[in-house]
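Single chain ahead, written as C-alpha cells, the form predicted on its own.
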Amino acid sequence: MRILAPLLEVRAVKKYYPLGRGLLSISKRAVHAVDGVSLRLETGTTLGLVGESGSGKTTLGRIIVGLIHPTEGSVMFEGQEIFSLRGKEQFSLRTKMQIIFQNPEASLNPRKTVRHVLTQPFLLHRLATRSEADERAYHLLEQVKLTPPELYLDRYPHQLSGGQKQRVAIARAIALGPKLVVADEPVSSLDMSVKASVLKLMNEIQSNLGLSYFLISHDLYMTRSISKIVAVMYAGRIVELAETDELFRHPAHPYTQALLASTPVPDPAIARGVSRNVIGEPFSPIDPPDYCRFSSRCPYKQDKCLQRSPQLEEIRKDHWVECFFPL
C-alpha cells in the first residue's frame, strides 16, 4: 500500500540570528528563534501552534511560507523543498500556500482599495483579465461574508473596521486557491464577539475549500475551536505535540500546563486541583543552555534536567512530549 506523503512537513528546522554583525565584530553569539523543530501536516486538517510571545511562533510561520530562510533543515510542501525552487516553480509556489498576517492595519495598504487588494493576485500571476478580476474579487467578498460586495470594493481599509479588514486579508490569502493557509494570530487584535464569527468564516472556508491551516496562536483554547492537532512551543523548540482532544485530557509537559492555567475559565469547576505556576525567569534565547530550556522555570525539575536536553518522546499514541519527567 502506498503511504501518502503529508502536505507539508518540517524537518529539523533551526533559525539562529547571529549577533555583530558589523565588519569588526568576532562575537559568535546568536538569538536562537527556532531550534531543531520538526512537523507534519496531513491535506485538510489544521495544526495550532501555541506558546508565549518570543517563543519563535511567527518566524517558524514564515519559514513555512518562504518568507524566511532557516539556519538549517528543510521544508517540504507535497515532496519537494521549497528553498531549492527557483524560478517560475518559486512564484508558482506562492499560488498554493499564504499567509494571514497577525494584524490586517499593518498588512493592507493604506492607499489602496479593496478592489486593488483583491485584484492584485489575479492580475500579478496572470490568471485573469482585468474583467474577470474584478468578479472574482466580488465573488470573494461573498465567501467572507462582507455583503453587499459593492458597498466594500472601492473602501479603503482606514473606511473598514478590525473584523472587516481581517475578512479582507482572508478573502486575499485564499484568492489564488491554495492548499495551505499560514494563519499568524489571526484574531488576536478583534474584539471577543468577532473573534468568534471569524474563527467560525474560517471553518467554513477550510470545509468549502478542503484548506489546510497552520494556526499560530498564544491562546490554547482558541486554537482548541479549530485545530485538529496541537504543538506547544517553548523557547524555539517544540515541548509537547498530540491531537488536540487528547492534549487538552491529558497535558504532560508543565508549560504546556502553564498555558492551560493562565487562560481564565469561567466555571471554576473545571479547574484542575495541580498547580501550573511557573517559577523564576527564562533563559535568554541568546546561546541558550544545552540542557532542558524549562528547567529555570519549572517547579518539577530534578538533577537530571540540568544535564542534558531531554528529546521529544511518545508517551502514549500520537502524544509527545520534550520532558524527562512528564505528569
The other form holds:
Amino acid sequence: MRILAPLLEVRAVKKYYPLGRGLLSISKRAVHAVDGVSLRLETGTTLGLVGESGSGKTTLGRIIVGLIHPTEGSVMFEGQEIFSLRGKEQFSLRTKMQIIFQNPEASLNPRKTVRHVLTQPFLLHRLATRSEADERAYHLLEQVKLTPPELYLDRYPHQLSGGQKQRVAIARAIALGPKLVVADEPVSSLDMSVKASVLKLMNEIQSNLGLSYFLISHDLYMTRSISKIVAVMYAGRIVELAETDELFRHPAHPYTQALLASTPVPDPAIARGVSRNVIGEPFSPIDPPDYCRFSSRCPYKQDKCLQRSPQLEEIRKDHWVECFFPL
Amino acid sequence: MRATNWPARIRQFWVRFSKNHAAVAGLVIVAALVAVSAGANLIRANDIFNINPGQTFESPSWSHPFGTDNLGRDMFSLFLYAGRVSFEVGFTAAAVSVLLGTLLGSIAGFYGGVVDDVIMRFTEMFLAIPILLLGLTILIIYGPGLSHVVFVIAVLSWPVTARLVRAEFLTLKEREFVEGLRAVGAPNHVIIFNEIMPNALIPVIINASLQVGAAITVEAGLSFLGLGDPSNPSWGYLLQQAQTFLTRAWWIATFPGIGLLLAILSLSLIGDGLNDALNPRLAEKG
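Next, report the structure of the form predicted in complex with the partner chain; the form predicted on its own has already been given.
Complete assembly follows, chain above in first position.
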C-alpha cells in the first residue's frame, strides 16, 4: 500500500519525433529523443540529470513540466497524471512546476520590463491585484539578491547582465511558490564566478522554500555539488541512477566512467577509476538499434550486448545500472 | 517608468532617422502634402464642382496657380481635394491591409501546422492574383466608390504583411521566453498579442509606410483606367481626365502627376529611413 505518492514520478516516457511530414508520407522513421525513461523525485531533493548533448535530457525536462507531450508514458505529479489534466486543474498546475532555461538572453522577453515579468504570474492566476503584485515582485527581487529592487524593477533585459537576467528568470520561476523547478543548464552560459553565486542562490532558495530541483546539466562536477541523486542519460535512456556519492565513488556503467574520466577534475583528491577510453560514434538517434545503445562506443562490449537491450537493474541498494556487465 | 523610457527611445529613434536626409525630406514632403490636403477647405473654399464656362483652359496665374481645366474649374483646388482622396485611400487601405496581414500572419506563424498551411495557401492564392485585374473586375461589378477601392487594395495587399509577420513569429515563438510564458500558464492570445507582437512590429511599421505608397499607386492606376469615383476625384482620376488635353493644356496633367510622384517617392524614402532607424541589425553593419 502506498502511503504517499512521490512528488514526481516519470513512467516509461518516450518521445519520438517522426521524420518526414506530409499526407503521403508513410515513413515510420523517427528520432528517438527520449526512449523509455522512468524516474522518481521526492519533495525537497535535487535530482541531477547528466548526459552529452543530444542525449534527450532537455526534451525530458520539457516533458516533466508539461511543455512537450510525450509519445508514450506518463508523468505523475503529486499522484496526478499531468497530461490528463484539463482546464482549471491544468492551469493551476502551472503554479506548482516551473522551468529555468539555459540561455538567459532568450528566456526573457526583450520588450518587457522586469516588473512585467515578475507581476505577470500573479496577475494571470488572479492571485493579486496590480499593487499587490508589484509588492510581490519587489520581494522576489530581494529573494534573488537583486537589491535594491527599485533599481531593477523597471529595467529591460538588455539593461541587465547575464547573471542578473538569470536571477530574474529564477525569480519568475519561484514567483508562484512551485514545488518543482526544472533547471535546464541554469548556469552553463554564465562565467565562473557568476556560476557559483547563482548556484548558491538556488541552494538557498531550495532550503527556504523546500522545493525540488530537476537539474539538467552536462557538467558532472557541478551536478555533484548540488544533487542528492544523479541520473546519467545516454541516447534517450537512463543508463545509471544512484545517490550522488555512490555514483561518483562506484560508477558502474562504462559510459558514466568515461564521462567521469573525461571531465577535468577540480579536486585532485578525487580518485579516478581506471577506465578505458570511449571510442567510436554514438548510434544515430533515428531508429536506434534494439540492442545496447552504448555498444558502438563501449570498450567492454561482448556478444550479448549486440543481441539484446539491457534494462535498468539494481546492482546495489538504490544503485541502478542499465548494463549486462556493470563494472 | 514607461513614461520615462519612451521619450528616450523616441529620441534615439529620431537621432537615427534624421541621419538619413532623404528620409527626412520625404517626411517633410509627405507632411506638407497631407497638411494642405487635409486643410483643403481652409485654403480653397471654392466648390470643386463649380463650372466656370468663362475661364476654361487658363494657364497658371496668381488667381489660379495650377491653371484651370476644360470646365473652368480651379486646378489648385482640385489638386488639394484630390490629394485628400488619394491619401485617404492610401492610409485606410494600408491600415486595413496591415491589420489583416498582421492578424493572419501572427496566427499562422504561431500555431504552425495545419493552421499555417491553410492560411499560407490562402495567402499564396491572393498573391497569385494580378492585382489590377481583380481590382478591375470587382470595380466593374460593384461600381466605382472609395470604399470599394479601399476594399480591393486592402484585400489584395495583406499577403505581403502576412508573410512578413509569419516569418517573424516563426523565429520568435521558438525563443525560450515563450516556453517560460507557457510554463506560468499564459494563454495563447496573451503570448501572441501582448508578448510576441511587440517584437514583431518593427518590420510591420516599415512595411506599413511602403504599403501606403503602394496603395496610392494602385488607386491612381485604377482611377486612370477609368474606375475612379467621379464624385471623389483623386490625383489618378485627375490624370485620367487630363489625358485628352495633354497637348493643349500641360498644367492639367502635370500638377496631379507631380503630386503623385512626390507622395509615392517620399513615402518610400520614409520607409527606407524607418528601416535604417528601427533595424539595429542593419544599422550596425552599415
